[in-house]
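What follows is a single chain, given as structure tokens, in the form predicted on its own.
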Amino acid sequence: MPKQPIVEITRVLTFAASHRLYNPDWENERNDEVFGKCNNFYGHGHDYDVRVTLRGPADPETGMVINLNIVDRITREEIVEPCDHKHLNHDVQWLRGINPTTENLAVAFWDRLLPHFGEALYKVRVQENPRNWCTYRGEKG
């Protein structure tokens, strides 16, 4: 039986949420200096966009790596759902002492998501409007 082709395949969901960048050990005033209106004490709110990568042989029954009903159902309940319309620096507990940036928070899916997807998870990409993203692949770089 010939060797099935490697793909990836990707479900993308989207969340409102709130939060504030800072650092709690430095000055309100070299937060504002490092990051800006972002350090509003009240915070602001983004309609985040989560791209979820998995990465396989498609199986030769199905023709799928994975069914996208199942990243769907999983990336809801580990993510969408905890984050949506809540403000991540408070309403999240998981989220509780990182500072939110779409870094930190690629990081924090990734980590949610690993246990269900192991070695097929690819890459998170974590998107807070049209100009900003950013995307973890895990240790692999």
Contents of the next structure:
There are 6 protein chains.
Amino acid sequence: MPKQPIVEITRVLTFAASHRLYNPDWENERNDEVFGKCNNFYGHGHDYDVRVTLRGPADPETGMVINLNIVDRITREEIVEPCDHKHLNHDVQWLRGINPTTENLAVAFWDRLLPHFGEALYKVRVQENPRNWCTYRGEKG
Amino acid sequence: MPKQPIVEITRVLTFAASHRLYNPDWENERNDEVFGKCNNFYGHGHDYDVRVTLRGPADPETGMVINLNIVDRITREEIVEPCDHKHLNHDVQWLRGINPTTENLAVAFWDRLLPHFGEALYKVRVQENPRNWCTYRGEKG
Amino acid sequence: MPKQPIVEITRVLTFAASHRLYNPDWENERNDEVFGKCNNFYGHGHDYDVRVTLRGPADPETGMVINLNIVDRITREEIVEPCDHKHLNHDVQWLRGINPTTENLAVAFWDRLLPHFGEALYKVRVQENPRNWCTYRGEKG
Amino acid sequence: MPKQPIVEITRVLTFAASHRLYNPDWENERNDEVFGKCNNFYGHGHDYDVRVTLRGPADPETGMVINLNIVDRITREEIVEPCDHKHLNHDVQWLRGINPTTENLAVAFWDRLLPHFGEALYKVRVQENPRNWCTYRGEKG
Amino acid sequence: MPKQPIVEITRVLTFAASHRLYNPDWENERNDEVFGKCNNFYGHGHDYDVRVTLRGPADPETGMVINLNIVDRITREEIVEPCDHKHLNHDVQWLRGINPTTENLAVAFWDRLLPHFGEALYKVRVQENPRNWCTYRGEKG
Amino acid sequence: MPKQPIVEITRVLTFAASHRLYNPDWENERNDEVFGKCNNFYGHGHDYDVRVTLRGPADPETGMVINLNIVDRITREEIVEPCDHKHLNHDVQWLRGINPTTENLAVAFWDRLLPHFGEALYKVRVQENPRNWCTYRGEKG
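Could you switch over to the form predicted in complex with another copy of the chain, since the one displayed so far is the form predicted on its own?
Below: every chain and molecule of the assembly, starting with the one above.
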């Protein structure tokens, strides 16, 4: 088979959730200093926007890297359903003990999707609001 | 003074907050039935968008209905500062006992702004996310 | 019961569809003159955005005019499912013989929703793209 | 002819322009007090968004209130071309002596469009940025 | 000449079109299975958004990588004019035999632009709607 | 310490400003030819959108690459406050002699931020409007 174009496809999904940013090993004073109003005891919330990007050759038979229905289904099962209308610090088993910054969420979501998409997984972007987001590409250093 | 054009000006402000929808007089079962996943115990959250519309003649000396800095300052003091990065069911004194649907928030916000703007206050719109909002114009019936 | 605040709630739904604008009673030349490139034989398409607004008192027990899940379900059944990923001139039984301008779609969608929402139905807005939309409030004249 | 549905169609156009807000009859000190940084001598700028709404019966032969191409052409000629990539205080003949607030622009644009659209003209909305706009419906009081 | 900063400029253009996703070598049953409602016989449509990114040194005399008017003109001639208000499967000569997925469109659009921009062409992104897009950078593998 | 995930965080800030594009070493005729209506003597304006991206390991104690409050404060001090409600050709000391294209602004803003963020600074993107932007990553060539 001749070489195929390598493309990136992105799917956007959203969920609404609460979170509180703090380090449980610190005094509340230090948490306030570092996390400010994000350390509110009962939490606050966002309309999260998650963008999953897969990269690879477009299959010449379908013209697709992967069927978006599959991307949709997996992202819903692994991320949207567990997190939507939830408090991320209390309600999501696999986020226990994780401070839900966009950085940590992007890494946690990547780890949930990687077993499904393998090396096709290229980028996960987590947005708290249109002025603030984090992108993770699976790099460590 | 000759008649002046009557215009409407709108200012948009945003805040991030948690809320839980439920009626404390009901069994949890009924709350689940009516409010579904919005009844999650720890709440969930949104990036709220509040639009305040004032209506009146443009002052011929300034070309303004009212200085937007004033609209901004009052809306910040009355709505954004008390609600931003808060859980609306727990943290906001003047929302105690109010089920924080967009409908009830729109009315509560109107009531906060009315003493400042009087009959110039024309419309308050509260948006939970870009697919879902409520508008209140001060009518009762 | 004391008077309740009268509010308006809006729900946005979207669908992707094709359409062709023309009057079958006219020569193609006249159709080209009036509808220009919208008269393309095989049609062209849009990501439609439909906004349904209901108006009424917020129920003091629920804080809602009507449960948005109901608005969602009815609008999906009556509008989104029949129109999504369809050619509006060919595939939608109840649009047969209707030139699918935003004006005619807004009226047709209103007529589909009215039996469900009755006098609570306040406004239907059909958007072809972010630069172009039509609003219908059930008025005739 | 039986009664026709009365609908509202809206067209959005944009232009990029500079302006300075001040009252030339005032001392600069008072202008600073009232207009703040909007009184910058060389001006500042915006990507303006103008929304023209026409209202009337949809013509049964075309399914349109009015052909959007006409709305487009007239709004371009009367508003976009004179204002785009211009300084509104210096470059636009028919804005001379007008303090270019959104309020005054909405009224000035209405007056430009009224001779073309007559009573079909329903609403003109001028937006400086997504957080700030003014609507005029031709009312005086 | 000293080294110049290497920058990327992006221009967004839009068009409205219909398409149908299917493989003509397959039975309709298999097409339905793979492409679902995208296989609707008469097609469906989108408001496409095309983003062309060019990369290179900013010319010290103009402060530009390339004049955006040129990017605009070429993208209009090569992509927007042939595709706007068209059915991509029927009406566009150079898309004949190509299944119009976002992946295949991104590659086809790249191929149209490459002769004009050469190695300055850095990225082409084709968006069907705000939840779904594909990026191509000219790679094969 | 084990290896940490390397992530990118982005913060968006906005300002409203005027600018004029021209090369003062050229005749006005040539400026008109190259810069077209962007060469208007009094300038024109935009609602600029600046996106600052920082890249690095998320600190395991805070879950952050860097506190967004710091990104916010520095970007405000270095870029937003000097440029907001200003004419970029006249009012900003450190833009004197620079033709304020998006390309040159992206480089100038990068240079302002680099002393603060050092190698964590990954990308600066300057947008004039939603159809037109430039990205700089600190490369020269």
